[in-house]
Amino acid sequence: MATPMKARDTFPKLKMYIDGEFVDSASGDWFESFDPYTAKPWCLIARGNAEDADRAVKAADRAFTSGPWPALNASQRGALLRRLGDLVAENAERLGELEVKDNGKLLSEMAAQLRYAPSFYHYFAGLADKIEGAVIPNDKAAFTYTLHEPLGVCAAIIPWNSPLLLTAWKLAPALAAGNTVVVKPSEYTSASTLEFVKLIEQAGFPKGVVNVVTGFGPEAGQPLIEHPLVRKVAFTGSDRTGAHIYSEAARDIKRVSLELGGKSPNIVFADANMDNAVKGAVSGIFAATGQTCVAGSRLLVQRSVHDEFVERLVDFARTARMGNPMELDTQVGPVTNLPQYKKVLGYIDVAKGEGAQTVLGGGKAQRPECGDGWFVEPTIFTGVRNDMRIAQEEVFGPVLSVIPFTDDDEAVAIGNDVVFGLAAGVWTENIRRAFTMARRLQAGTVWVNTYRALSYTTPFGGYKRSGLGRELGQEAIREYLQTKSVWISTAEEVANPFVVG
């Protein structure tokens, strides 16, 4: 139901962010963000089109082209970047806040992660005067040398489920390179990346470096694909936004980086620590309502241990406590949007009508703690196929399949049997079997005997249809810079201009 105009007038009104000013859209509409905990709008979000898109990629080329950031060397763009961090880790708690506002999950998650946030901008800070070239020997009468240089105008669109920790990962590596960047923020979550982007300006990054237009993806992140200022643009999200934007950026042949889906294995094995391995198994499909890409939504179990090993796990997972994402004590907020809320919901009844068997949850939570809020029950399957749709499909959601099998090689083929490649779990005492496990599997990262463990120092990225390119670590700035070689003649004289050798 629409919300009432007078209601709408009272909502705070947050505009975009475009050449160092916050201005409202080109159409002057604007559209409603919602609070998932009560399923209620609580304000205004710009309604960006492709007009606002062109005025913020035109202002992003001309800080990359003229002024003063062309102008700064490495080591004052890693200052500008460590003055960011700083100023994130100081407003920590209050974007983790807006954060949970807007997409309701947990404070104790957000908060964490806004609290870690700023090493992703130290540490790119720190690589930004150490992009080296090479002086290279060659069979000419020349010194040749490589210099890496940046891109241009960067297009970062980012999903829902984390707003500003994956704005970190792409926005850092783009500036710490010399970059500028358009920031597509998820029309379910751009309030954290409008509040976020003060600071910038607070660390004194000049106009234009960075801006923020917000919409919705055909009417504001299309026309940023398209547009032709536009160098590279990284997207995370779904699989299939994905395909589009690879295909739409090679009209212009546009660097592209994807992190995309996954439908991640999480192996347990008989040998496994049983204590550890359940709480891998929670961590890896409840924490963040299941509404992350690395999710373990397949749990793979070692025949002779999977009876025992479900019981545990049920009498866990039963335990948790859902509710007001802002209660510290609270372990299952809800979904963040009603499409995904009803998306959800509707794969557990295909589960259903494909034979798996619901030994907790299986619907959504109506549980008086849980309000009007977009609550879905953590919810395990038993008796999956790996060609079922529930054990095929990402849905995003706290939604476990549970699939046995007998031994290492019908783990990896089992594990390996779908179309994406983000994460993989091994749960294992056997050291010879973690390594070989850790390589067997189609995976960009393979976790042993923990799930969900991420570093700004440690390269990410996905296998297959998981994705392009990599995030974090000294490989994330590489994908941000483009290699030029010098040469030099030291001839004394210059060839045969008709002969080239």
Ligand code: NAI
Contents of the next structure:
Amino acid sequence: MATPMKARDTFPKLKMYIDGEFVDSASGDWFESFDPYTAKPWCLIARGNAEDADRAVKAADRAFTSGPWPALNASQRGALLRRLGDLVAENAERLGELEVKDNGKLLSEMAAQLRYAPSFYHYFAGLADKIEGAVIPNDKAAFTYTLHEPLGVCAAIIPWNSPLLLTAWKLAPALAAGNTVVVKPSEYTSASTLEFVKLIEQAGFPKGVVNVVTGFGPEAGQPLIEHPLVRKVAFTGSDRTGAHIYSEAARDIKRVSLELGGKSPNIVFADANMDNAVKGAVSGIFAATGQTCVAGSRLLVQRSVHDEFVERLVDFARTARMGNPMELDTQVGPVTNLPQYKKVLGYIDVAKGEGAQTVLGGGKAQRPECGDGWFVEPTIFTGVRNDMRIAQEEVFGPVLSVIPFTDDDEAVAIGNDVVFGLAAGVWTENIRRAFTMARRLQAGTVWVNTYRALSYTTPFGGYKRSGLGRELGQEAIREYLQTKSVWISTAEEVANPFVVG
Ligand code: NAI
Ligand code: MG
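Please give the other form, namely the form predicted together with the ligand, since only the form predicted on its own has been shown so far.
Next comes the full complex, and the chain you just saw is listed first.
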């Protein structure tokens, strides 16, 4: 899919951001970023490698250890973050449009995300000067207290589905805690991050506190996670890359937090409000074209209402308007990149091969309003058994597997019978069942009578193979801090120096 050199010359060229400057890559190479709606490239991104990663990490390390950043007090850090949040709010629409151009998600969704993003900066801005240590009662002749200190340089490795929101989830607590950061956006969606980083400068952060290295995972990401000066890696993406990062981090005993997607059960009981449950099932899997870590990709439906529920679901999902993600009434946009498009279509074939029945969609979308874009028809399979690959593996696309169950015990057994545990949904009007299911499901988030709800105040992360650590809420800032215990002796004299006691 090589683009003629002449056309390429007209594309905007987006540079990396290191030590307060927009710079070319060390190699001088560029790579194309695509618009998924047209399946055509539209801009060039600097192709980073180990040399660029090293420059960025060293700049971040200098900013952490010297200059104005470590001299700021926590309230001053909070003030900078608050200003950054205000600037994101002022630029929300523009940044949202840029994200749509690069990742093909709906403008209605990305604009809403960008309007919400300032709240994450504001929340952690407020938390910056509320990180309190403790005075610890001590059985020795000593006054003991704790300090919660930043870790150093953090690498934030970001996927393509919600680039600026997921950057905010890492950047805001990392900076509130006093760290410095190197961001590595996805090779499929780097443009919005390079625009956003201008706001960091405008907000008044000292140079080197936030850097952006662009490029491919193995070329620009790998040297970051290997770099000895990086003290923490915060990652959102595939479980495979997450596992790789975890093992690489082990060599230098780096901290990691990992958010790795899932195969979340969305469970509909016969006593549910059916209108709401149908909407919840649709938003669980077709919103964002199914490209969310929390996608409710396994729909568990109680047998007594199974056929009726599936009929209503199919009738509703069938009406979804596909097309240009920039148009506000579009409901399902394209898949973000070509490998993902092929992966989703591949899983549709897998499901058919496993004997699942296609009751909606089941292939690429060949509608005039979809043009040449990477569109997949909203797809629903029934007759899925939980041991099929389509029920066990993350598809990350608009593909729903419907699995029947008989009673609560069976719903829990099927719901938990996957390697993942990011989220789960429960639809019931029975309060006792709501509490019991919330306790029994192995997931970092359980939603009752809603789906995909998130807030900056509420911890988010995975059980089991879905990840490690928590983002958002007060817990998140702990991921970017380490505890120091300080002992001040109150003894008149040092006792026997040969005996520890
Ligand atoms: P990926 O996990 O490989 O990529 C995520 C980020 O990691 C990108 O910035 C990438 O450049 C970086 N990366 C890759 N290899 C690296 C390495 N060796 N060292 C450092 N950084 C590295 O995911 P990809 O290929 O974009 O998508 C594959 C699958 O991942 C999807 O089909 C989906 O199932 C899942 N995914 C999950 C997401 C989530 O929100 N949990 C988000 C996006 C994808
Ligand atoms: Mg793109």
